[in-house]
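The form predicted on its own is given below as one chain in structure tokens.
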Amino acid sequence: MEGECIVFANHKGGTGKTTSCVNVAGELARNNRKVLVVDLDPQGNATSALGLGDEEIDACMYDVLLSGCTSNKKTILEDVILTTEVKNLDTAPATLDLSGILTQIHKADNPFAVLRNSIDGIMGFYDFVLVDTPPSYGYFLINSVYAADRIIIPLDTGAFTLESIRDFTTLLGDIKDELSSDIDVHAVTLTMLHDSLFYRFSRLLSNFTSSHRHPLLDVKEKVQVFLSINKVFSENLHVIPYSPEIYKAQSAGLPLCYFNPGHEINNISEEISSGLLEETG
């Protein structure tokens, strides 16, 4: 079987891309699967979740991209593969140096086909790459979707998250009309990054008023909406609760599931990695 490209994409920031990339990578390596989590933020943050620092790295996403913008030098995405500490389980990583490849891209002959052409020539070797995203509109999150098999959407519960999946929403059909490219979003998923006095206090109330309604109930029923009336998305709707202990794992380089096998936020992780797996048989 050849392999799939798994991408997590929001053009917002805080929305929990890396936690959700990294850690149902994890699982479908625990499922004896090969894969390969590709790092396409200049920050690095999935390079260092899974425990690589700038001193492992000598070359990275950015050596892989300027060969195919430029004929002047040639560094495949073979090249800059590490392996992780867990079975299964490489990235190829991301330095700062990434964001440099911003004022090259001008010189490739399909500027955005350049991550789905370096990408083909490993797909053979793994049974999924997973690509880690930054936030933005512009090269990375284009090269990305058009490089993807499908496509995962991690969102925040704040405020503004029906206008963040509307707008991401045009950005696809702009992309896929555009490029003639086929999009198919396989899961979204609903993140609480940080437990704020808000939800501790709407938690308190419900103690003492079946009448209160948790807040993510509603952002929740209202995506769920949203969903099922906009045919490039997936009903598959996932809430992820807030944590300490993905930061905790993160710091150690390890995915939840090898950090803290038995942690429920798991259960959720395995559900997406489930039905990737059902869905490539």
Ligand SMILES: Nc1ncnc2c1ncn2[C@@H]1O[C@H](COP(=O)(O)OP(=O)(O)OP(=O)(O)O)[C@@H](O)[C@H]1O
Second form
Amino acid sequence: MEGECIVFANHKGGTGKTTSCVNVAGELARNNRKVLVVDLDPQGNATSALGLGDEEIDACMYDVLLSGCTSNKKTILEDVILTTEVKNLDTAPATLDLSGILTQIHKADNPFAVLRNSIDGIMGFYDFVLVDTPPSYGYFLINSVYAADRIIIPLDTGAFTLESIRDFTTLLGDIKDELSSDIDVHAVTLTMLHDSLFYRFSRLLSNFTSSHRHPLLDVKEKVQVFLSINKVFSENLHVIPYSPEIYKAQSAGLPLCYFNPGHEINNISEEISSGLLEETG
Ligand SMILES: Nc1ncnc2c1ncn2[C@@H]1O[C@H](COP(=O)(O)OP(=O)(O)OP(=O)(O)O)[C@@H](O)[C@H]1O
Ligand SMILES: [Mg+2]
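Alt. form predicted together with this ligand, vs. the form predicted on its own above:
Once more the chain from above appears, this time first in line as the rest of the complex follows.
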């Protein structure tokens, strides 16, 4: 087994990165794939959404990356991995401590490859390693892109979403050039964080695309046009509706497909995981 590393990234905050990561992880695990969620965000939201609190965590991704920076193999990834309530689903947790790595990472021989080197040793034990990233431009994002086999970009439907798509595309292009990486975007999720903003978002999109000449295009199609204008592969665009069940599942520390198996959002997590499974065979 040689696992695939899937990174959920967007420098913009609150776009659904953690939610998509945890729900897709749950769906892959439900399909009997061995999955590890690496929490690379000092906010530790993926860790909490998988039901783990500070009291269960002795060491976290900070310790792993610090060891990677100093070539002192005191803590390797295996040492921090915790099981979750979900069969086949483990996590390498994060706490606020992880923010401290930003003052240490320059000590590494290659500060961009610390995550990749840290996960290398466990790729043989998992089918998928899903990385939840923080909203940031810096080392966390660059390390994640360098480690990724595929990237999923979660978007929201806010007033600044369209700018963020353009900025993220530019950012990704710069990182790829710098790292000589040919990594591409595998899928994009569009989360309707506020149901009531749907109509406004649709109008905003019309101003930015030529789709106002095609009034029958729905929001999904308009986003696809916008993504293709910005040269983002947009075939795998998944629209995720607003639902308070997300909040409840996250508070219960479970992926949605385990908290509420009949919920419609699970169909979308299933579509995304089927896409990942198809490509890995
Ligand atoms: N489909 C949904 N319906 C309702 N609420 C949602 C949905 N998806 C995500 N949320 C909520 O929206 C908020 C932002 O989602 P999430 O934390 O996944 O974003 P994020 O991109 O990981 O944020 P950050 O950039 O801070 O890491 C959270 O409070 C989450 O519970
Ligand atoms: Mg998050």
